[in-house]
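One chain follows as structure tokens, the form predicted on its own.
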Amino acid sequence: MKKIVVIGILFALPIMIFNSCNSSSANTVAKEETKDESYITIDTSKIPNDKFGESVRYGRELMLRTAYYIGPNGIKGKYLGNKMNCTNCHQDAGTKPYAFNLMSSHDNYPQYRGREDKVLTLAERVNNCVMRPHSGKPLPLDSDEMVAFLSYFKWISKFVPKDSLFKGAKNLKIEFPAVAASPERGKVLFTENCARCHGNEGEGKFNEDKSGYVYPPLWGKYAYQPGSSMHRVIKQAQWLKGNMPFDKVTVGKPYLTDAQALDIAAYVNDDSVHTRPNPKTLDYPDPKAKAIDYAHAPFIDPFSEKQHRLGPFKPIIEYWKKQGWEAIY
């Protein structure tokens, strides 16, 4: 099998928090990103020839073709309430450099998520995935597909320090500007910038057999639900910055600015004009531990729902900080 480099090709806007379902930016095993190094190059010749190595490969196809595999009309199984893949926001199987990338995810498992208030193993964060972003059902944990997903992020965790970030392990930083974004200038710049992709309407675009889409949908019924990580502005932006238009970005340098992408993720999560499956799904029981730009009471500080969902942010992350608490987002 031939040799896959991180930086491989690009799919477009998302989705999925997208890891997706993403992993989580406060509890790592990772301290802090080693500087001046390489982007992460995966050999895919190196997978084992044996039963574990089948499971491995199994694992990445499953990443590349979820829906075609567990999707509605899945020949493996019927676990997905839609037809996105795992890929269209763990880009290239997970890989990436700054697209929600899953090479430490066997090493940051079990942690804690404040989105469920619990300690997560790596099965259970797979599994939040399948039921959020998808809106499916649980894998069960005895199942080939469970045992591929782990055994494929086992088998890329052998490539990435244990000690210390890779460059590319976490989505690129955003700068907040001191207005609010605004979903009326991210119209305007999903119209030049995603809908030859994703369509005017946020609708995606399948492969040639629809088995799953290329270009994911953004909004509608069979989109992410507001309880996926890609439903909050700030993540979204970080990813949209480090992966979007993907026809003139490139890893690591970004075409888009801060307030353009946290515009475009306005834009994108405005439910007064989107509709989401499953829109009552509400999480973060603990108010503290909730991330900053998940836009659903209460809140433990003193700013609106709208500011919580447009920012500006740099107030709330300064009351959070004057208080000592810690601003996750």
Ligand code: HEC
The other form holds:
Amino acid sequence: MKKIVVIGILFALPIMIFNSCNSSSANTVAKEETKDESYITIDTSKIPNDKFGESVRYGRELMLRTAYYIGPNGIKGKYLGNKMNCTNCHQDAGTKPYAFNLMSSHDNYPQYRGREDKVLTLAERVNNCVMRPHSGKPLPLDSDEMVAFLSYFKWISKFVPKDSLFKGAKNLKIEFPAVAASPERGKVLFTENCARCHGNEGEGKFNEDKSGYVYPPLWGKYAYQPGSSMHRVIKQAQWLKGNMPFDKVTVGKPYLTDAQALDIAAYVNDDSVHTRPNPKTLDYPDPKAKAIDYAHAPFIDPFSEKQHRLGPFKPIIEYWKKQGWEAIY
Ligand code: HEC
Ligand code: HEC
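With the form predicted on its own done, generate the form predicted in complex with ligand HEC in the same format.
Let's see the whole complex now, leading with the same chain.
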């Protein structure tokens, strides 16, 4: 018993230190991470056996087999423009730690979003992902599918604390090197660490009946759009650190260094050598609400588009701090 308590404190310390110097997380309510050392798991056998439970189950299915239901050839409607599944990024249907975890989302909306400069409901936020990473058209707010997504998010939110951040609620943090991220170094690292699954052309690999991917695409016309947060180099690096290479990372135990994750994200998202659908992007009406690694002008600071894309990020963060603004990334 004692041993567990000691480990708990050791785990909690660095997390608390990180949190106090960087409360950056874009648009969510500021919360302290709990000192509880364990990861939260959900037990799907506890989904109730009633109408609500049916909707929760369908919502979970939609997270896992999105394209099968609502993809370009979806059996329930043709909404998505590609065959990625939500779980490709929000792994384990949104419950994996450090993988854009969605277990607090139901509690955190409606929420102000800098992107639109307005308050969005959770349903509208779901449609942002349907439209950007999935190049789709929005689900009707009263469709069975949207209701199912929301039912599922409500149900998984029961397992998490309401007044503190649980372990893995946010992605792992990245320490910024003094130098800019390098797509050239990233390309070499990509060949070594990523191409064996995602392909040399980042094209991914379909499953047998082509209803989805075994390895989802990283660029090309079926990958996420440049307006997606996954296209931001810092945002992607934080996620890569916690999740890729898929076969080398276990929860909370990164394989890539922070600098490698940034270099690889810089290469994957280098649109001078890669193509993506819909290069048009939706801009932040208030540039002060723009994430510093969202590399689309105009900017409120003197740094170039290239530096917003690749860094070095420290000078940008310091500049923002000096102005009394909070740098989001
Ligand atoms: C290519 C990766 C990718 C795919 C695929 C994807 N998302 Fe997202 N999603 C993101 C990223 C990145 C964010 C922003 C996370 C952040 O800022 O920490 C996000 C945020 C969200 C949020 C807001 C979470 C919060 O609490 O603020 C919801 C809800 C969401 N996604 C639902 C979905 C659903 C439902 C699908 C499938 C239809 C989906 N996403 C597909 C990458 C993806
Ligand atoms: C062993 C195979 C494997 C390797 C190696 C691997 N991945 Fe993945 N990757 C996956 C799988 C599988 C998923 C989908 C995860 C899921 O659905 O739970 C994924 C998802 C992704 C996604 C989110 C979905 C998308 O297509 O946008 C990105 C980004 C990504 N990987 C990047 C990388 C990068 C960069 C590397 C190298 C550092 C890498 N992966 C190495 C198997 C792999």
